[in-house]
Partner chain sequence: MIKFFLMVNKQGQTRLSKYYEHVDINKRTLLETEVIKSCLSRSNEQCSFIEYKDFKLIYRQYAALFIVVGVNDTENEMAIYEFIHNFVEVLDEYFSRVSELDVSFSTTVLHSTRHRVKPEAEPIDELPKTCSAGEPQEACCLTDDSFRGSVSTPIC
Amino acid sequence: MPAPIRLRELIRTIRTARTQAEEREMIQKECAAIRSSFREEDNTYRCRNVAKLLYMHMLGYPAHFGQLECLKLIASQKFTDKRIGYLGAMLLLDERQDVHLLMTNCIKNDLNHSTQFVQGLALCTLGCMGSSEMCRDLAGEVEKLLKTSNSYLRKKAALCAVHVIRKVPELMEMFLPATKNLLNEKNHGVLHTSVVLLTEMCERSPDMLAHFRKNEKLVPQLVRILKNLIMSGYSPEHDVSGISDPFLQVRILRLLRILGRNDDDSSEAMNDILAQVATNTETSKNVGNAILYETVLTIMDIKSESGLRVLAINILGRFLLNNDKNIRYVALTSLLKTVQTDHNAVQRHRSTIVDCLKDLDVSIKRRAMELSFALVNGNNIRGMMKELLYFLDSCEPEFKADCASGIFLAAEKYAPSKRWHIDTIMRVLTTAGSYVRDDAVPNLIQLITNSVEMHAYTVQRLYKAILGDYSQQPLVQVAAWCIGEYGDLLVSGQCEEEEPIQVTEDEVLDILESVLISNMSTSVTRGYALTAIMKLSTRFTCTVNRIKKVVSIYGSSIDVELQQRAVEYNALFKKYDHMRSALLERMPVMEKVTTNGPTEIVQTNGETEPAPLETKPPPSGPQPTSQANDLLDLLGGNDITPVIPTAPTSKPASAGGELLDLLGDINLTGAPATAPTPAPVPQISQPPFLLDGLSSQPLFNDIAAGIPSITAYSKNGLKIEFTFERSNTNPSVTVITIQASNSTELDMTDFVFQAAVPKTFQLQLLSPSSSIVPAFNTGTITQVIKVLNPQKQQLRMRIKLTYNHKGSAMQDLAEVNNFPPQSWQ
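Now I need the structure of the chain on its own, in the form predicted on its own.
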């Protein structure tokens, strides 16, 4: 049989292939030749054939038939054969195949070989693909080599020990004696691998972490090594861009971070060296920036001094000015993590962060937007909203929904005045009306209704905003509603805040009729416009006949919803005209009821009741009271009691009967369809905290007053964190901001967070910023909870989480009992 071609010739031949089919033909031909050689037990060219097989494996072709040949090469006495055999074993074998167990004896013999390079091959292979059985059998040999004086073997043995610990954690204590002298080694390779080994041990075992903190005094040793690195002169062997062994420095900083976390003594011991690294590291090259970034992470993770934390945040602020986009992105992400704990220090870099909103990179823009919203407080609300509204006007469509939600939440929380609040939300609707959440329209309507002194100003602003432009449907819906409610104020020109405009009744009706016939108007918008026209029949005096004509026209509309409204309104004009003014009178001030996904959290005296959302038309038939307390049943507990539903206000029997007859006997009250009888109404006193939930005054501190945040839930990649604020005006009120993040590789959709508290508390749940938790921790959902705790009792909360993930619906319950004392005392 002729000698097989060499590896170099095979590579050259394969590269000449013009098509994939031609390459596949060459590979198949060569594989056939290699198989024939293997069958003939050709020892002369086995090494060459396995090398060619590995190249084919790298190209993606099957090479499993060479596994046993790799074992034969490992058993050979020649170093060149062992080298290819071990390389083949690492590429072609893993612990899922039983063949790898046949290597155990060969590796054991080679670990005790007289040649260090053979021992190194065996260590590399065991550290790469050793199974738990192999690790148990060979851990003793690895531990012996870890104590040898040969630095070449020690560094490989340390990395092999890391793999052994990962596979068999209970063998960790075997390597503990060998770690005592590892950090006294002068060789940087041994130091590097030793730090990796110590890091693995500390991360996997709290007992080991405590041992290294107290008994081994590991922190002073690491501080000494790090100090020598940053103070040493030029060393060509370890120098990278003018910095001595940055890889070792980064590894040491990561280990210091683990050792200093939640430990005062260890943190104090490393404060000085961290300050030295932060101030002495050169930032002109990327190598220095990498070390500074690890230093910042370590400072923020340990119990460091406040001055050191400010220094770390200033470093991140300098990163924001770097030309490298990756460095800017890293800085924004890090600042986003620290903004809750070091709010004032991050605020100093607010202008730089806002400038990042103009960056061309979409990832940087998203991070800058999230950080900008985190920096908003009562002091800077006007300036920050100006920048964010400008960003909303010019950003890409994928940002508009999240940006609009953030502006709504910030405006609700920190609005300096009701006029500013209304103007801001109207500006959002004008700019990005098509991207806002569904609850934006009712929320703005509620805000306008409750701002009695702003009615004339608001209706005039909205009238001018929709003149000739119906593209932003939510804005048109709000405008139609306001014109229907306050059209008389618009026509009379009672606006005091700005110069009133002269509008006639016919001009107002022209606008609403054009909304009805516009191609851009949705069915919902037309419903708003028709209802507004109907309301104006009691507010206008000269155009009632025109209104009757418009309403009668839509009685034959192909839109069923619009047709039903028109028929009912026609009936009001014809049969029940004496009731029309009472039915269409101005809406009273609305009480704040916040929604969260599919349920509303209704607040009563010390009790939390989730009730099904009301929809149009109201459900007929009595509502079972058990449905109203589903969440409480799920959450359990004797101290959370169900609520007694408030009885509806009774109306005169004649008017009520006529109205029911008009609407086709739809049971509006949930009681049997008979003339309602007066029912006792429970006297439920609502404290000002809930009744005044829409107050636009800045009620809460913009700094968390030193209240530490907590992790309320962490499971299956979903993490819920609570941060706290206390009210300036009412010390019994705690504002909890939840942040939900997702570390998995897929988004979590339809996310709903629900909460319940004991009956001595009151809870108000505001709307979430989104219903999608992005994957890979690339964003968070925020939601605000307000808790009234008049008796200053220890706060407890039960939470229910529902979401869809990887195609399946997930649901979980949890109890949160670890609230910091500052949040409720």
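Numbering follows the first chain given and starts at 1. Small disclaimer: the values here were computed from a predicted structure and weren't measured. The term rigid core refers to the most C-alpha atoms you can superpose between the two forms while keeping them within 1.5 Å. What changes on going to the form predicted together with its partner chain:
After superposing the rigid core, the Cα of Thr525 is displaced by 2 Å or more between these two forms. Core-superposed comparison between these two forms: the CA of Lys147 stays below a 2 Å shift. After superposition on the rigid core, the Cα atom of Phe776 is displaced by 2 Å or more between these two forms.
Mind pulling up the form predicted together with its partner chain next to the form predicted on its own we just looked at?
Partners and other molecules omitted; one chain follows.
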């Protein structure tokens, strides 16, 4: 058989291939030649063949039949063979193949070889693909090599040790004694790999970390090395664009970060050197910026003093102004990480960040957008929102969904006025309507119902918006719902905020019908539109017949959902006409839930189905021939359906739990005390387990019924007072209002109040007014607790308070026993 071609020949041949098929052909031919050569057990050319095989493997062709050959090469005595063999082992073999264990003996012998290069090869391979069994067997050898004086071997052994530790963490202690002297080396290679080894050890095991901090005095050593690096003059061996060994500097900074995290002493020790690096490094080249970046990350992570932190943020600010995109990207990423902790400092750079929104680069835009959302607060909301809306207009589609959700969240938190809020949401819907998330629609509807005085304005604007274009589904859904609810306001032309427009009932119906007919409307949207038309039958006076006609047409629609609705509405017109006006009454104001996620909306009386806010089909929709009772049951069912706990998600309520049926007696549908009470309740007779007509009563029934208030807790400047009210309607319920005040000179933040009661009681915690107790008794946190005490037992309560005061987290447990008898008897 002729001598197999050299690797270079092969590469040259493959390069001449013009198509993928030609290339494949050549490679297959060559593979066949290689395979027959392997079968012949030819020692001289094995090395060449394996090299070719590796090349083909890199191009993506299977090369598994070469694995054994690699082993044979490793076992050979020639250096060139060994070299290719080890390379092949690293590329082709890994833990999954059983063959790799055969290598263990070879590697062991080579680790003790006389030539350092062979030892180096073996270390390299072990460090690359050693499995845990191999590592266990050979760890001793590696450790021995870690102690030699040959720096070439030492650095390779250190890296191999890193791999061993990753695979077999229990062996970490074995390498500990060897690490003692590692940092005393002069050779930068050894220094670098030792720092890597130490980093790995510290990251893996907190014990090691503690050990290094205390016993080894690692931090001073590292500081010394770093100082030498910075102070030393030009050294040709280690210089990169004027900075001495930046890679080592970055590594050391990273290790310092790990050592200094959450540890005051270490952080103290490194404050100076960090300041020095930060100020002395040249920033004209990328190298300097890389080091500064690492320094900033370290400063942010350890317990550094505030001056240093300000320095770090200023460096980031300088990065932002730099022309180089890479640096800007890196600065934005780090600012995002630090914005939570150093909010004010980052605010100073707000205008630069907002400018980055207009950058061409996608990665930078994304970062700038996230950072802008983090920086929005009550003061800058108007300006920021303008920029963000402009961004929403012009950005790529992949951003629009995130941007829209972010805008909604920010608007909800910081809206200066209801009108502004509604305007902003309208703007989002019209610009990026199709990218808005599905849960935005119910949120929006809830918002609109809550702002009672804006109804006319809102419905007018929405009407105008969909007049022109009804393709954006979320917008159309909200508009349809609003028109259905407030159509009478629309046609009566009463709007204080804006010029009222003249709309007739027919025009409104026209638009709703076109939504129904349009091909662009999804079936959900059509459902909304049909329900809206139906609701208008009570609000409009002259067009009832038209509505009846429309509804009956859809009674035979192909879409099952629409058909069902239409048929039910038809039934309303025919058999239950007397109930129609009551059923289609205005929706009462919905309870606002202070969560950040999608809100669940309490379904109250008002509609025949829980649509449109839930998209699932109505529960057991009654057939037109069903009895009146079914309808009532449905209504009753509606009222009992999921009543959300009103406590915010961050507060687990007491052991009694946020019981839902507890409050069957108490008005849940009532808005928080500040909002106006809901619209009149329907006149149908209600089943006895429904709320006892409480919907129009305010939450706190007895003002000052004469129950004395008590001081439940008073310690460390924090005082909590309980005031009591008994419910008129249910004598077992006591409503306790707690007021927390703070007489120290510092605010208490993140204040969380939790309570537990004995098993015979049930407890519900409503959301507090805020989570900060201002100092010097300047304000209080108010929170309402409702306690159900059916057995009229003596009220007892255990309370738990957590808050942050003077920079440290405080927690306290207390028992409250001094409840006045009138509160529970």
